[in-house]
Structure formats: C-alpha cells, structure tokens
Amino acid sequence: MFPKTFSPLKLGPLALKNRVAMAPLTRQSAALDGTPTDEMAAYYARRARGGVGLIISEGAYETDDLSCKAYLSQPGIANAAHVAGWRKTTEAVHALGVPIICQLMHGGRVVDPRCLRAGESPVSASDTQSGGWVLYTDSDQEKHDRGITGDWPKVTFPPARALTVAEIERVADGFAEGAARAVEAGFDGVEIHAANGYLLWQFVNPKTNLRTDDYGGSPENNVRFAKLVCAKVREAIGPDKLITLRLSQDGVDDFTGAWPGGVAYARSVGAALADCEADALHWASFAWADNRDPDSDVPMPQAIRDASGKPMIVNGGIAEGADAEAVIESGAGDVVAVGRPLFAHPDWAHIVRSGEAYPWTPFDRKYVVRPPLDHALCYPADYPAPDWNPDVASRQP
C-alpha cells in the first residue's frame, strides 16, 4: 500500500528507507538541567522500531544564553552532559537502522520566564511582547498527568527586546556550536527551527519583525538571519550531515497565524532560500493544504518548494496513509512528517503500510507525558518491577 510514501529517497546526504519522518514533538521530559534521559532514548527507539524512515528530535536549546531555552525540562545540546545523554538516544535509534537529526531552537520572545536569569529579558527581532502564554500551564489534566501538586499558574511571556546585529551573529554562532555538539552526540544532522513562534520565526514573520536594517523590511531580509544560521551550521558540521530548515505561518502564541501577503509572500521566502545551505525545507502546520490565503488555493509547501527548488518535508493533518500519499502525489512534498499519531501509535508506519483499517486512539496529552516506550532500553519508574518469589512451588499465604 501507498507505494510513493514507502519508496526510498536520498535526502541530502541521507538515504531514507521511506518518506515517513517522525515530526519534532515537544515533551518537556528531560532532566531539569536539560540532560536527556534514558526514558527519552526508549521513546525515540520505540518510534524507530515502528517503521519511520527519519526521526527529527524535539527542539533542543543549543546554548544557555540570550533566552535560548524556552521551556522547563526542555532538552539541551549545550554541554558535555547533554551530549552524553543524547548519545544514548542516537545509538538506540541507529541500532534499528533509522537516521535521526537534532532540532535546534531558540525561544526568543516565547520563553518561559522561569528559564531566564535574574534581570535578563527575552530577545526577538523587535521590541515586542507575545500575547500568548507558556504551553500547558493552564490545564488541570496536564497537572494530573505530570503528577504536579501545588499552584498551577498561567504563565505569560514578558516583553522582549530587539537583538543587536552583534547579538544576531552571536546567536548564529550558538546554533553552529550546538550543531557541532549534536554531531558529536551521534546525530546525522540538524534541523534549524524557524517555525512555530520561536526566534527565527519572529524574524521570518513580518508581523513580528519590525526592523528596518538588513534583517527586516522585505522577505529577503526577513530570512537573512535563518540563512546566516544555516551557513554557520554548514561550516561547523560539513557537507556530510543533513540540514533542514523548518518554517510555518503559525506559532505557539498564534495558532491561526497567517503571513501578510499569503502565497505571494511564501513564494518570495522560497526564492530567497534557494541558495541557503539547508538540504531541505520543512513546512509545519495543522493542515498542510490550508494556506489561510483567501486569494489563492496553492498549498504553502507547494509554493515554497517550487520557488526554492529544494526538497520539502510536509507536516500537518497527516493521520492516514492516504493523507501521506496525497502529499507526495500532489508534488507539495517529498517527505511527510507525522506528529501526534506517533505519540500513542509508534507503529503508525507499519500499520498504514498494511492497508488494514485501524481504530486510531484519539490524541490525548497523556500520551505525550507517558508514551509507549521501548522496554529493551528503559523500564520506566511508574511501572515498578514486582518483587516476585522465584520459587514456583510457593503459594499465597
């Protein structure tokens, strides 16, 4: 079933066995200091065992500097302990024959204020303040699933200040340093996160980028920072590792966001990225074919792919095999990134390839907190090993 979805593909330097990628999925499950855990290795290995052709990790902060870290318990790739922690994941995934890349992200203006140092302000493209709030701080169900007691506040984002040009260079260098550490940890490349409301998105999006210098004011200038990051990352990790660049209209604080100019702006962004160092682009959305442009019915990933000439990973609204096949048949994408279905159903790729109808479990945040794991790697603490008597002749008292 679905011959295009399950055909092999050369994506940059990587040979993929099929065109199903595990999308980057925020979980906030690392240690408080950002060190990846054994549970995370078991989580990623279980999805590798489930048949995907590529894994893109959840967003990792690459430096502990300039409001880079966005969430409590977000994994990092900022020091030797982080590298050692991630190496358990990459080795487990590689043992199952699947490549994995590390998503690198900078929170920018949408950083949990509890991740900031005393006296530190978030940074962004311009002096702005997000009207949103930190994810999962307003849900009693989330509190229950995580076993949290005590106060459960709604945490809003503080005002952000504009990065200076010197600081833009510094942040780009931080991405490169994080990319080098990711390769040291065993990753097959990196994804540069310029989507979903985070710092590079704040530059790409003309609604949040109010600059009048070389880093704002036009589609070409708005993507200049992202291109700088890609260039520095390529220099740091060389030609044999994959680089992808993730884009979106919406963000964690703007779930229905749309670019001013719609498809025309998307085409300009794509054209400006044609010569960037990324091997592929990655479109993120809730529904990939919904471009939110009343004047055009061209899907955004199609517009950007055509204008850039680069392979496209497409994410959003892909729940069944037919959805994945439609993306590739349409020419909008070369790879599909599957997100929420993989939380509860790590065998999604195997299931859809079988062609059998399947009663999918509806998405629930509890599967984010406690997903199926590969128990060959980790026996989670909430499943305590029973103290069984090895004497088979024994009986209950």
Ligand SMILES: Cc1cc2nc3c(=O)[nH]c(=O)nc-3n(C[C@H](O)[C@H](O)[C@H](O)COP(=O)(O)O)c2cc1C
Given for the second form:
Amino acid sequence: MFPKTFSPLKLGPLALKNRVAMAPLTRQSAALDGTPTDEMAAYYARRARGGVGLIISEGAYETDDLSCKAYLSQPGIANAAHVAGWRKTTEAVHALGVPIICQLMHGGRVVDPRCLRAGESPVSASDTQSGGWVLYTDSDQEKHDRGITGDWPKVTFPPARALTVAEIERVADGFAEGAARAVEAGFDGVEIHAANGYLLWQFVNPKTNLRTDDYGGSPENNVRFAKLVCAKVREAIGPDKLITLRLSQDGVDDFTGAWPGGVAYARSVGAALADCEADALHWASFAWADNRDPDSDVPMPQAIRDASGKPMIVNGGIAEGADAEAVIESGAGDVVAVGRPLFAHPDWAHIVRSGEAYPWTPFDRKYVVRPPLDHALCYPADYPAPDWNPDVASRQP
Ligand SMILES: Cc1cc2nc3c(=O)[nH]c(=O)nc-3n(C[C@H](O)[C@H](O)[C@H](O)COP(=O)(O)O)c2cc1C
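Please could you give me the other form, the form predicted together with the named molecule, since above is the form predicted alone?
First the chain shown before, then all remaining chains and molecules of the complex.
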C-alpha cells in the first residue's frame, strides 16, 4: 500500500528507506539537569522498530546561555553529560537502521519561568509579552488523574526583552555549538526549530517581530536570524549531516495563529530561504492543508516548497496512509512527519503499509504531558498494549 510514501528518498546527505518521519515530540522525560535517560532511548528505539524512515528528536536546548531552556525536564545538548545520555538513544536507533536528527530550540519569550535564573528576563525579537498558554492536554480523565479541578491552568510568562544584534550572533553560535555536540552524540544532523512559538518563530512571525533593523520589518529580514543559524550550524557540522528548518504559523501561545499576509507571506518566506543552508524545510501544523488564508486554497507547505525550491517535510493531522500519500502525490511535500499517532501506535508505518485492519486508538491532544505514563506507548499504563508484531519479516518495509 501507498507506494509513494514507502519509496526511498535521498534527503540532503541521508538515504531514507521511506518518507515517513517521526515528528519532534517533547516528552519532558529527561533528568532535571537535562540529561537524556535510558527510558528515552527505549522510547525512540521502539518507534525506530515501528518502521519510520527518519526520527526527529524532541526539542533540546543547546546552551545554558540567554534563557534557552524552555521546560522543566527538557533534554539538553549543552554539555558532555547530555552528549553521553543522547548517545544511548542514537546507538539504539541506529542499531535498527534508522537515521535520527536532533531538534535544537531556544524558547525565547515562552520559557517556563522556573527555568529562568533569578532576575533574568526571557528574550525575544522585540519587547513583547506572551499572552500565555494552556497545556496541551484536554482530557477530563487526565484532569482527574492529576488532581486538577476547575479550568486547566494557563502558563504565563514575564515580559521579554529584545535581543541585541550581538546577542543574536551569540544565540546563533549557541545553536552551532549544540549542533557540533549533537554530531558528537551520534546524531545524523539537526533540525533548527523556527516553529511553534519559540525564539526563531518570534522573529519569523510579523506579529511578534516589531524590529526596524536588519532582523525585522520584511519577510527577508524576519528570516535572517534563522538563516544565520543555518549558516553557522552548517559551518560547524559540515556537508555530510542533514539540516532541516522547521516553520509554522501556530505557536504554543497562538494555536490558531495566522501569518499576516497568509500564503503571499509564506511565498516570500520561502523565496528568502531559497539560498539558506538547510537541506530541507519542515512545515508544522495540526492540519497540514489548513492555510488560514481566506484568499487562497494553496497549502502553506506547498507555497513554501514552490518558492524555496527546497524539499519539504509536511506535518499535521496525517493519521492514515491515504493522508500521507495525498501529501506526496499533491506535490505539497517530499516526506511526511507523523506526531501524535506515534504515541499510541509506535508501529504506525508498518501497520499503514500493510493495509491490514487495525483497531486504531483515536488520538487527540490527550496524554501528552506528564501524568504517570507507560513510555513504550505514551498512554496511561493501563492502556492495552498493541498486538501488532513488527518483527514479522513480511511486515518489514
Ligand atoms: C506533546 C507534544 C509535544 C510536542 N513537542 C514538539 C517539539 O519538541 N518540537 C516541535 O517542533 N514540535 C513539537 N510538537 C508538535 C508536533 O511535532 C506536531 O507538529 C503536532 O503534534 C501535529 O502533528 P500530528 O498531527 O502528527 O500530531 C509537539 C506536539 C505534542 C502534541
């Protein structure tokens, strides 16, 4: 089934066995000092065994400088202990023949205040303050399990201050140093996170970038920081490692957000990224074809792919094989990234490819933060284990 989705692809320097990538999914399951755990290695290896062609790790903080870390229990790639911890994951995933890249992120104005040092302000493109956000989860059962009554708590953030140009360079250097450590840890490349409300998104998005210098005021200027990061990362890790750049309209504090200018703005962003050092771009969304532009029906990843000439990884609401095939067939993308379905169904790629009937668990924004979880499934521990056996030879992609 789905021959396009399950055809091989050369993406930058990497040979992928198929076009299904595991989307980056924060689990907040590192040690408090950011060291990746054995549990994480088992979690990623389980998804590698499930047949994906590429794994993109959850967002890792690349430095302890300038309030980069966004969450408690977020993994880092900021020191030697982090490198040693991640090496267990990369070795376990490589043993199953799957490449894995490390997503590097800086939280910007939406870092958990508990990650800030005393007196430290979060940083952003401009002097702005996030309106805060409600945690991903929305299940009443989970509310009960976590002892929460009333509305879900909103996470709020202090006012952020604009980065100086010298600090922009420093943050970009931090990404490059993190990328070098990621390679040392065995990763096959990195993804630069410029999506979902974090620092680089705050520059790309005209709503949060109010700058009037070279880093704001036009689509070209708004992506300048992301391009600088890509250039420094390329210099640090060379041509043999994959670099992807992730973009979105959504932010964690702007879930229904739309870029002012819609598809036309997306095209300008794509054109400005045509000569960036990333091998591929990655569109993040909860519904990949939803462009939120009343004047156009062109999906955003399609617009950016056409304008940039770069291969595109497309993410968002791809729940079935037919959804994946439609992305590739339509020309909107070259690879699909699957997120939430892989929480409950680590064998998603094998199952979909077989075309066999399967009792899918409906997925929603549930069980995605940290009540006690069985990390093999990322669903509550009493959730029945899937009966799929991915080791049956005929089922191997
Ligand atoms: C619990 C959770 C954690 C996430 N963590 C990250 C992350 O670390 N980095 C990132 O770029 N996106 C992250 N995302 C967004 C997903 O990569 C993806 O864009 C989103 O889940 C929609 O894709 P899906 O419909 O395939 O799940 C996260 C999403 C969820 C639900």
